[in-house]
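Let's start with one chain on its own, the form predicted alone, as structure tokens.
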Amino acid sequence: MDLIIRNGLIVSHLGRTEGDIAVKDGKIVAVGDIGNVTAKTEIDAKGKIVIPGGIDTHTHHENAFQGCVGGDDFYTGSVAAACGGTTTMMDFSITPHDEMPFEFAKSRIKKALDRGIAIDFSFHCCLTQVNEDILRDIKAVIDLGLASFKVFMIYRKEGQMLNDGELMALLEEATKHGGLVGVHAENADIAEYRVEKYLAEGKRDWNIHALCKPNVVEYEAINRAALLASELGTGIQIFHMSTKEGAEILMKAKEDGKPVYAETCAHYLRLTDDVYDREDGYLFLISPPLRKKADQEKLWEAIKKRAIYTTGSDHAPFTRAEKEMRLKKDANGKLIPDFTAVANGAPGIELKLPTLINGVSEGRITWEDLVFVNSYAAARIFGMYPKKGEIIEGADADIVIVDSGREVEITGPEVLHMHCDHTPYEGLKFKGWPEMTILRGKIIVKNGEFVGQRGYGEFVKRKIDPEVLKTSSWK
């Protein structure tokens, strides 16, 4: 063998067992008691938790947004992801209005490869307009391997929003060719009305951002998107779901076997909207905004019930300078709050898995739940299974070894590996930490430090199981 991991507690989404893993040519060839087989490299994982490599379903690299591009490129961001136990990341191919989605998607794949991405990757095709030419391009995009799409139900003034008719047209065309459509679910009318209301009252503090997008903004949009998908007999993906009401919708859909899938993000599981009262609250301005403790508790419940299927970091590593670039200062050089002048987004690619591990340590979820929401369900829904998502024979040897007893405090961005000069997780403590990351049989992170190879990452061509579009009752 090329690699053997011995004596670890191997966890799947269905259960756990103590045993060994044998790897040859980047693939898992045996799991369990493998006897006296030898390997070039052997790792003793006794006392450690062994889980599948993480899949981050939501990252943003080298895509300009509100005038910012962030400190990470595909290489540096992938290094940080690997150090956090992520072996596959899903970014976005946000098609400009003057380009076609198929050609632009090819250019995004090329850019990631040219940059030397260090982990495996794929893209969601993001459309900010729909017309007959774009609809004719959908099949080619899916055949390329980008089997999932994202559209905005908000950002009308920025020229990115699709109306309900356009969303339905995309749902119909994507479903015809085996594609899954996902939405950024926020009601534009309510959000725009509240922004105008608060600005007319002269209110621009950081916390107004959250007040402009109360829970109903997301709740209504999730309901509407799910209804449109149901009308066409297909599935829908909800990106970065953040509210207790949204979690209730998802739990009911799960009970009914309806293919309404959702992702939440690590920051919604660890942070709450009280940070907007801080002087540096602008660093936490994201969309949807951070919520209340009650929302956070309901998100964990939905993960426990496996009604939230996937997790992402929504990694948008805008630097302090980028977050501040459109803000004004007073005579003393202090920033004048204006929530409308700050690019929405925050870094977090390295802390998705540690956030879920901390949830296990706190007794909120089990290790099996973690594997489901960190790896397995993303592979199943987005068309990467059985290549990714589980530690099974024939799968890519994407493996993370976790020290469940290690405690880490995020004292600042310097303890992380991303190229961003701030972290929203500063001051937080995590119990349990990924200590080794293995991608296709090669150790790329050891003792928390990147030891991998630039350019080792591969594009993952995806094809969605038709059952995923019909029902959520798959196993």
The other form holds:
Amino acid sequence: MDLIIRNGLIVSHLGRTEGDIAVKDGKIVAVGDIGNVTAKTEIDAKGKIVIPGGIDTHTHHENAFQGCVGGDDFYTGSVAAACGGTTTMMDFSITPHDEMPFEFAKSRIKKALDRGIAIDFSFHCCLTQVNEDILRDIKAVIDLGLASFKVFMIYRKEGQMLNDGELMALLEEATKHGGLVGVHAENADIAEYRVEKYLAEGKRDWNIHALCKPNVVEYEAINRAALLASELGTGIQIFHMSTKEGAEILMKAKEDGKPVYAETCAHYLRLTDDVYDREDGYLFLISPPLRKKADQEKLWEAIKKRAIYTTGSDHAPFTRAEKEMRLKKDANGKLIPDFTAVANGAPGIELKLPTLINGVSEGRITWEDLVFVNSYAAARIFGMYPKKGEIIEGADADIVIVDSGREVEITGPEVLHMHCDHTPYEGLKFKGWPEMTILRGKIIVKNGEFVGQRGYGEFVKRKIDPEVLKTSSWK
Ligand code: URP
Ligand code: ZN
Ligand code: ZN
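Can I have the other form now, the form predicted together with N-(aminocarbonyl)-beta-alanine (URP), not the form predicted alone?
Next comes the full complex, and the chain you just saw is listed first.
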């Protein structure tokens, strides 16, 4: 064998077993009782938790959004991801208006490889317009291995929104070819009405951002998108779900076996909207906005019920300078708040898994729930299973060893590996930490430090299981 991990508590989404894992040529060849074999590299994982490599279903690298590109490139972002126990990242191919989705997606894959991405990766194809030419391109995008899409139900003025007819047209075309459409679910009419109202009253403080997007803005859009998909007998993906009402919709859909899938993000599980009252509240300005404690509790409950399927960081590592670039300053050099002038997005790629581990430490979810929402369901829904998502024979040897007792305080961005000069998690403590990350049999993070190779990351070509688009009753 090339690698053996001995005596760990190996967790799947269905259960746990104490035992060993044997790895050869980047693949898992035996799990549990592996017999009398030895390896060049042996790791003693006694007392440690051994889980599948994390899949971050939502990152943004080197693809401008609202005029910002962020401090990380594909290499630095992937190093930070690896240090946080993520072995596969799903980024976005946000197709500019003057490009075609297929060619642009190919250029995104090339860019990640040329940059020397250090972990495995894929893209969701993001469309900000739909017309006949674009619809003709959909099959080629899916055949390329980008079997999932993201569209915005908001950002009309920015020229990024699809209306319901355009969303329906994309759903129809993607359904024909086995693709899964996902939405940024926010009701544009309500949010725009609120923005105009507050601006007319002269209100531009950071906290107005959240008031413009109350919970109904999200859950109305979730319901609408789910209804359109169900009309066509197909599934739908809800990106970065943040509200308690959204979680209720998802729990009901789960009970009914409906293929309505949702991702939540680490920041909704750990942070609340009181940060918008801070002077630096603009650094937390994201969409959907951060919510209340009651929303957070419901999101954890939905994870426990496995009605939230996937987790992302929504890593958009816009630097302070980028977040501030459209803001004005007063005579004393202090920023003048204007929530409409700040790009939406915040960094967080290294803290997605630690946030979930902390949830286990707090007794909110089990290790098995963590494996479901951190790896397994993402692989299953987005067409990467059984290559990714579980520690099973034949799978890629993507493995994370967790020290459940280690406590880490995020004193500032300098303790993280990303290239961004602020972190929304500053001052927070995490109990339990990923200490080793293994990707396709190679140790890429040891004792929390990156020891992998630039350029080791591979593009993961995805094909969605038709069953996933019909029902959520799969186990
Ligand atoms: O505010 C956010 N989430 N920015 C990143 C782009 C997106 O909508 O995912
Ligand atoms: Zn979004
Ligand atoms: Zn995003």
